[in-house]
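The chain below stands alone and is given as structure tokens, in the form predicted on its own.
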Amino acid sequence: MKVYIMCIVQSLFLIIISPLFTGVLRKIKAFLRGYKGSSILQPYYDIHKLVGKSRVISNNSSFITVIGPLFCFAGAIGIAFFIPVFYTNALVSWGNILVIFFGLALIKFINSLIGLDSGSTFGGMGSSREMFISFFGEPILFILILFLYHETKTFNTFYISFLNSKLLLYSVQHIMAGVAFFILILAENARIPIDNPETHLELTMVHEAMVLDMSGPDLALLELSSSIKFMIFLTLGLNLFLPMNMASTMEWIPIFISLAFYLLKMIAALFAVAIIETSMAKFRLFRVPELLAAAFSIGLTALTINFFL
């Protein structure tokens, strides 16, 4: 019982904090461009006064703009609690890896569909080019599962955890893996090559595309969910390739010491893609089917050595 607990309790760890994470980076990235920069804590005053505005639903919309923002964040959560954070323990029965990108994909599909259905040339514009990157992502994300499936024997997210934290598998085509896995991360959120989540500009616009027509409590509520997701992938990456000291026992001394090695592993993968942000420049749409193709390629390579040895 205790197990599930800490389960729940990690994972409500992960949603409470996630605002907090996107304030670190933009913090990290105003210091590599030499400005203070807001506070970490501005994410959560943003959603606050997002919250406390009007709606404002275009008469052209459907129900799609009404209960699309509330389903996104309502399945952020959910899949929250489907992995790992700082403990994992091989017992923990739920934590499949295809639900858990099912229900990610599941979250892209009603956006872009929030960005279609509010009837704009932007919003339009920005659902059709999230489709474009998704369709040479998903691709890259079949490789990597069958690479973690072949390497653990299992699809849990918690047992793959579990086993590489205590084997410590860092072979060369695991760390391969771990690269093409980050890479998707950027493609998947929105992240600079992929795209540019700070920009309204109309040539450059994805992901802000499909929420430009959104205001007040759904504004906050994509946002949110958003941040959550980011979250999600970015704990994925550092649980699946690189687990270690990652408590699997009820007892608080390891606990606190695999807490501590969380944040400081998500910290330095905040500013891993803080660094990307600010010393590279997004590339052209077309350009981004080549970045992506180079991610396949290595997590197949990956796959390949993996199967033969």
Partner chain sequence: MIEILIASILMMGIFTVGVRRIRMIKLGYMLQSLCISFICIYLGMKSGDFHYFIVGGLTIVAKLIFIPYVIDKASAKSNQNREMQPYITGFWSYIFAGISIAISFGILRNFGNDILKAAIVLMVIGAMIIVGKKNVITQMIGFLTMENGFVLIQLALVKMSLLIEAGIMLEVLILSGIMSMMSIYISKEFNTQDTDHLINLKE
Contents of the next structure:
Amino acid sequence: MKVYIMCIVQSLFLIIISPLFTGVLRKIKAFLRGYKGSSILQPYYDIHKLVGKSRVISNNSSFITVIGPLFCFAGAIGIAFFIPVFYTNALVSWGNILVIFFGLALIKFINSLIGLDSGSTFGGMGSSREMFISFFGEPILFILILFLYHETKTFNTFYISFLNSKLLLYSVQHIMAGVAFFILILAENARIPIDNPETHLELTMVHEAMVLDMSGPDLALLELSSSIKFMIFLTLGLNLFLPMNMASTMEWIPIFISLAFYLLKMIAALFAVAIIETSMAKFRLFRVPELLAAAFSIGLTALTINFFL
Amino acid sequence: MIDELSLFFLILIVAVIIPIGIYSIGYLKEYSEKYSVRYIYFMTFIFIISMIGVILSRTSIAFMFFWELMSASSFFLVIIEYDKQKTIKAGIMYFIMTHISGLLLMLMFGFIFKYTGTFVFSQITNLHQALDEKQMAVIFILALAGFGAKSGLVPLHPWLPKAHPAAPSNISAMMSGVMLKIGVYGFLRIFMLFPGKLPMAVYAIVMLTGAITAIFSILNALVQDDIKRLLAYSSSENIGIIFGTIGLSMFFHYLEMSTAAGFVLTAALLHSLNHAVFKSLLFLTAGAVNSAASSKNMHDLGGLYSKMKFTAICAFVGTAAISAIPPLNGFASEFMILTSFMKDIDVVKTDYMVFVIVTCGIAFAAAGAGSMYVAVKNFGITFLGVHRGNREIDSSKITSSMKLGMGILSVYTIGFGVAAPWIVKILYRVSGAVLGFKETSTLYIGYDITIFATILLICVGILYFFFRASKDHDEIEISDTWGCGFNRLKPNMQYSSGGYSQPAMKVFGWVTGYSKEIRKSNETFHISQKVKDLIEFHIYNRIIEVTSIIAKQVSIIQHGRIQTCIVYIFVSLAVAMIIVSKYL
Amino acid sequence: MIEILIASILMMGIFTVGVRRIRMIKLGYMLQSLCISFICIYLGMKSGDFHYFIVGGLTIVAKLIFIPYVIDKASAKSNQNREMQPYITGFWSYIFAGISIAISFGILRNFGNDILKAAIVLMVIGAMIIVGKKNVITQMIGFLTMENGFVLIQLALVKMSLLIEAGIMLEVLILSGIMSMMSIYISKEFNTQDTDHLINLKE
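For comparison with the form predicted on its own, please write out the form predicted together with the partner chain.
After this comes the whole thing, all chains and molecules, with the earlier chain placed first.
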């Protein structure tokens, strides 16, 4: 029973803290670029401001605009309950890894419909591009899940991170799969070099284009859900491929150590993302498949090393 | 004498046919002005009866009789709009393909008779050990080709995208949702009759055919502008997935891993059921769109939600299901299929089979993402945004019976998704019967989907209460779509169906015969995109050319006198009898 | 430690397959070579064998200083800094590289240690680069990548002879010199570095 409460608590922790991580990411980027940057609590203020505003909706919009943001946010919250954050256990029976990734596809699906909903050109563009990128992302995901399954013989994320947290030495294939997953994270969450999350109204944008006609609380929900989605991806990446020092017992000291390690690892991962975002330019859309194909190739190599050698 | 496999497909047929039947009552009113509705009802009745007959028949003679009856009646249903040249052409294509299928199956049953000496299924099962590997391989390859032609496996698929747009939508729903599954049933039946071991290459062929079908069809579906052509290609993709999964199950059966084989076969059966439900639903909504907006070309559609709200919501449910969004039913089967291509592959000791299985898994994952692309395009371009064409939309043509039909199928779609863990348990018994193991242990796929559905529902409820229902958020301002400072947005500035899939065609255009054509007329440039089915273009058209050349040569002996014709018939009959008596 | 080095060799190798800019391919090659020299030094420290240090030092001198210099010289002569129209585009060369690596691992099942796996991957990738690309300099880097694979095979085998290693190193230096001279002459003659134009030399 305590285990289940712990799982729920850690998921709530992830949901609440994910805007903070977004703020940290922005702060790191500001630091790397050499300006002061906004406070790390800024995402919370933004959400508070947006929730207080009234909604403006397009006269072409349909029920997608009405229910879409709700489903997006609910999907993000629902998936947050399926992943280990800083505590894991071999006993938890939910948390199938395929359910997690398909559940995250719910957010993508609703987002791309919202893009088409208001009948603007930009929305359609973003929607089309999102689907295009996810078309190449899915095979990589399959290979990586197959790799994890082959490594640990289970589909349960809690169990995978439990087993991998006992690893003392990461093998070559494990590192390679981790790198492929990192590229996938960048692709699925519309980060540079696939998409630029900071600009509005450039012809290069993907995610921002889809939510262009949203306002007020709707926008708040969508932004929140995409930030939760990003943090879910990063947390999964850390806990599946790099879960050292994760707590698996219900004692206070390991849990605090694990929490501290989680925060450290998360900040390191955000630092990596920030370095990529400040040092690289966005790819042309038709170069994106090349990057994802490279990730595919790396994943396939990792899988075959694990399987045959 | 009805076994689990027949019972499952019988339930599938009845469960899907009833809503389609309800829908047809309203839908066929439109046809009553020009065509005889009674004829349509009669043919539909024969069609349904023959499908049930195929499933219930226990001898190969009866099977073939009902099979041919099914083919013929569905042909007459395809060409209901007989006064259109295009329909007749599509009908003839369908007729020829379905007879190729029938011919191959007759050949297969002939071989079975030759090897076992009986037509009765129960006796065949007892005698199956008398066959050696090569004979089994012959039977299975013929079965794959014969049932695959009926179900739409590449390269025998070109009738699907022709016949479906030509037929009325309720008929396409029946054909795509149910009749294609009869092909799956037939293949499973042959598998059940001959549970022995085949050469390993046969399993690889079945799986790879499925994978190629899935990828080829989904890429072709992506570029279609016609809703029903798009859905037809998507059906072909799903059939590819089902056949590939059955191939994997057969392979595990070969390795004598009955639990794994049972899991995989359950995935295939669940996908058959789910595909029957959501694809019928999507065809029915396409029919509603066609009758209200009198077009099924996506270039003339858009913004239909404001006129036909119920249809749009039903189409949304179907779209989410086909995109494998949890907690709908498409997700349940996609989940099981991907799981089955990952699980247990380390037991496989043959290297090339491992490659085949992983390739299939990757192909099906890509096809899953592609079907999301296709479905979002289909729904978004048709129902969202602003209307592109200038035709009036007459939503009164969508009668309440049509709404009821679509509503029932939407309820199925949601219900089969949320209740998937329990349905899987029932289907596991069917696969146990097919694979011949009596294992009462329940198959556990986890209740993640139900948990997720519950959390989703609770969260949406709470959020709805906070953000929509409460009074403070009543002040909604309705304004024009933000054109980024440009105030004269026109409907044709939206993303079109061609534009939506263009990025993918930049990479995979060569699979779909994609080409752009730029014309200049009076200072205006016209850009048009063209696609063609490469298999149809390169293989079928060649065959047709060769056939017509041969036919010209043969026509020399045709005099038009009835006596000569009778002589020819007599001679050919005599030759056939001599061949049969000598060699068989 | 060695795992990270090998993983970065593999990933650098895979990245170089589809990259178009010559500078990036050169960078990938240099990082590969750096990782190889690190492996040499690591093995040397572990085993105490002095040969490893020599090989590592030679690798650094030859592949991180001399060859990049030669490449820079050769590409400075022409104005093309990227692969314009490769036979196999980036996307497909990544996919083919992945598939061919998978197949070669499947054939060489249960074969050797991590270093040997990396060696196989580098050989496959070198072959892919040579087949898929047109530019002289890119093809040269393809050859050099294959050579890196040879070095790794050498490292993986227990007993190694310094003479052979030094011979290979020398050969590489001569190869890169010849290739760069060739590229300079091709670009003088045809005003491009495209090896397709060598067809014109046929009588």
